[in-house]
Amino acid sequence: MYDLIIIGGGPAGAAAGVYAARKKIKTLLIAKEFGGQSLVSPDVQNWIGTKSISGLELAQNLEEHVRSQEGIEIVDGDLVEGVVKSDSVFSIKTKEGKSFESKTVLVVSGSRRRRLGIPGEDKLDGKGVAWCATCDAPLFGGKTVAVIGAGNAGLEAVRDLFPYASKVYLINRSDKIKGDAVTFEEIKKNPKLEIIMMAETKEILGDKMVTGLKYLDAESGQEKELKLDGVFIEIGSIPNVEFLGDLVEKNQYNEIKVDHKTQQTSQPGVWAAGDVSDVLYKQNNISAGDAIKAVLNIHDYLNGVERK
C-alpha cells in the first residue's frame, strides 16, 4: 500500500516526485517516459533558471533529479490503464498487467497535441514544426512562419510570434474565426500578418527542415504552396484522461476540474495538475508549481491537517 501514486513523468510528475520524497511520503511514480511534450523541443528557453536547454536534456535532468531521491519507487516504460476506488483505496492497473494500491493519487498525465494527420507533420516535428509559440517563438527570429488554427490558441500564437517572425500567415480551414474577437481585431492590424481563409492544409514540405506547406483553397479548388521556415500547429490538445473513466469531474474540454487553491479534484483522494487539469495556461513551469502545490496538500491530507 502506497501513500501516493503519481501518474505521469513530465515536469509536473518530476516536481511531484521530488517533493513527495522530501516529505517522506511513501510514493510510486508511473510513467511511460520522463519529459512530457517538451521532449521533442530542440531548444527550450523558458525553463526558469536555465537560459537554453534541449527537450531531451531537460527530460534527462528531470529523471535524474527524481531518481536521486530516497524513498520513491519508479515504474517507467508503462502506462496506467485504469483507476478504481473501493473503500477509500485506489487500485491502479497498468497496460503491462501490473497492479498497485494507494491511499491517494496525483494525476499529472498531461495532454497530447491534436494533430492534422498530414504528410510531413511527424517527419518534421521539432524541425520547423512546432506546437507552442510561447516556448518556441524566439527560434524563428526573422523567419516566415504559418499558424494553423484560428481558435484562441492560434490567435495567441500569432501574437507571440509578432516580436520575432518577419512574416506570419494565419491559416484557417473555415470562413469564420473561432477565437476571441478582441484578440483577432488586435492582431489583424499588424502588417506582418496575412490571413488565409477556407484553406485546408494538405502537406508540410521539407526534408531536414520545414521549407513550406501545401493547402487546398476551398473557394477555387486549387492546391497552393507557401514558402515557410516554420509551421505552428494550434488546433487544440487532448487531455490524457481516458484511464480515469468517470472517477473525476471534467469540463467541456475533457480537462480535469480542480480546486486551484489545492489541486483537489471532485473525487476525495485524487489530485490533478499540469496540462491534464483545467489550468488556464499550459506551461512547464506552471505544471511543476501546481504539482508541488498538490503534493503539499496531499501531505496535509494524509496527516489530517486542514488548511483554509
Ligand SMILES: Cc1cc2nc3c(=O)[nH]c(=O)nc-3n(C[C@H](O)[C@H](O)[C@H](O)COP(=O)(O)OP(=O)(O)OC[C@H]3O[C@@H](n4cnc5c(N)ncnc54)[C@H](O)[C@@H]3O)c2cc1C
Contents of the next structure:
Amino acid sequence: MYDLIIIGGGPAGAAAGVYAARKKIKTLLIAKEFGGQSLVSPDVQNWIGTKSISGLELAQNLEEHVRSQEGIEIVDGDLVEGVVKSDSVFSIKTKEGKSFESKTVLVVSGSRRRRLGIPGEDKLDGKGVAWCATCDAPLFGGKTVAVIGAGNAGLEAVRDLFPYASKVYLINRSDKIKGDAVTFEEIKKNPKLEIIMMAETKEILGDKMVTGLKYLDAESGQEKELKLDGVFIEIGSIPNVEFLGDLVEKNQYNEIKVDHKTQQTSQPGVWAAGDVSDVLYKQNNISAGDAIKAVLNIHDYLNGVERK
Amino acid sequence: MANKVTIYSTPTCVYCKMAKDFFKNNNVEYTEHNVAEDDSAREEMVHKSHQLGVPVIDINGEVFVGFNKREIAKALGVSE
Ligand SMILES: Cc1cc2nc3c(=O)[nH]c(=O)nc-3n(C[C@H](O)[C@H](O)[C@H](O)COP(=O)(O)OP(=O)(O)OC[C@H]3O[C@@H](n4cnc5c(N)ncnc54)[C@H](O)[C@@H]3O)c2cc1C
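Alt. form predicted in complex with the ligand, vs. the form predicted alone above:
And the full complex, kicking off with our chain again.
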C-alpha cells in the first residue's frame, strides 16, 4: 500500500515526485512517458531559471531529477486504465495488467490533442494526417498541405510549414481568427498561404495516403474539395481523464475541478494539478507549482493536519 | 551477429534523437537517412512503412514506426 500514487510524468508529475520523495511520502509514480507535452518543442524559453532549453532536454532533466530521489518508485512505459475507490483505498490498474493500492492519488495526466472525429482522420493518421508541424513539416517539402484551426497552434503550424510546403491552406470553422493578431499579420503576407474561413472539415480523403479533404462552405452551403498531400490538425486539446470514470467532478471542458488553494478534487483523497485540472493558464511552470501545492497538501492530509 | 540498423529521420524530430541516443548508448551502429532532404530515402521509407511519420527504424528487415524503447531494445537484443 502506497501513501501516494502520482499519475503522470510531465512537469506536474516530476515536480510532485521530487517533493513527495523529499517529504518521505511512500510514493509510486506511474507515467506513460517522462517530459510532458513540450517534449516536442525545439526551444522552451520560459522554464524559469533556464533561458533556453529544448523540450527533449527539459524532459530528460525532469526525469533525472525524479530518478535521483531516494525512495520514490517509478513505473514508466505503462498507462493507468482505471482508478477505483473502496473503503477509502484507491486501486489503480494499468494497461500492462499491474495493480497498485494507495491512500491518496494525484492526477497529473495532462492533456492530449483534440481530434476532428471525421472519416479519414484515423485511417490516414501518419499517412499525411499530422499533429506536430515543428516535427513533421520537413516531410512535406514541395507539397500542398492544409492546417485546420486558426488558434495560436494553427498559426504557428502555418509558419513552420512555409519553409517546406509549396502551398498552405489555413482552414477555419468560424469567421474569426482566434490566434495572435501579430502572428496572423505576419503569415498573411506569405504568398504560399490561402485562407478559407467558415469551412467545416467533413472528411479527409485518400486511400493509402492523404489526397485531399472535403469541407462544407458555411456561406454557400456547398460541399467543396481540396487536393492535398497533408493535413495538420490544430484544434486544441482535451484532458486525459477517461481512466477516472466519474470518480471526480469535471467542468464543461472535461477538466477536473479543483480547489485552487489546495488542488483537492471533489473526491476526498484525490488531488489534481496541471493541464488536466481547471486551471486557467496552462504552462509548464504553473503545472509544476500547482502539483507542488498538491503534494504539500497531501502531506498535511496524511499527517492529519488541517490548515485553514 | 551485428544488427543491421537503418533509421529514417528528420533534423526536427525529437523521437529520432531519442532513438539515436539510445543506439549510441548501447554501441549500436546505424545508418541514418535524412528524409527531409533525401527524396529517394523518403520514398523508400514510405514504401517500407506505408506512412509518413518519423522515425522509421529498420532492424534486420523488421520495420518499426516511432521509437518505442522497449520494442527496439528487444529487437536489438540489448537491455532498456
Ligand atoms: C508544442 C508545445 C509547446 C509548448 N511550449 C511551452 C512553453 O514553451 N512553455 C510553457 O510553459 N508551456 C508550453 N507548453 C504547454 C506545456 O507543455 C503544458 O502546460 C505542460 O506540459 C502541462 O504539464 P502537465 O504535467 O500538467 O501535463 P502533460 O505535460 O500533459 O503531462 C502529462 C503526463 O501524464 C502522462 N499520462 C497521461 N495519461 C496517462 C495515463 N493514463 N497513465 C499514465 N500516464 C499518463 C503523460 O505521459 C505525461 O507524462 C507547450 C505545449 C505544447 C504542446
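Positions refer to the first chain, counted from 1. The term rigid core refers to the maximal set of C-alpha atoms that superpose within 1.5 Å between the two forms. Since we're looking at a predicted model, the values are computed, not measured.
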Once everything's superposed on the core, is residue 208 shifted 2 Å or more at the Cα between the two forms? yes
Rigid core fitted, is the C-alpha displacement of residue 77 between the two forms 2 Å or more? no
Relative rigid-part rotation, degrees, compared between the two forms: 51
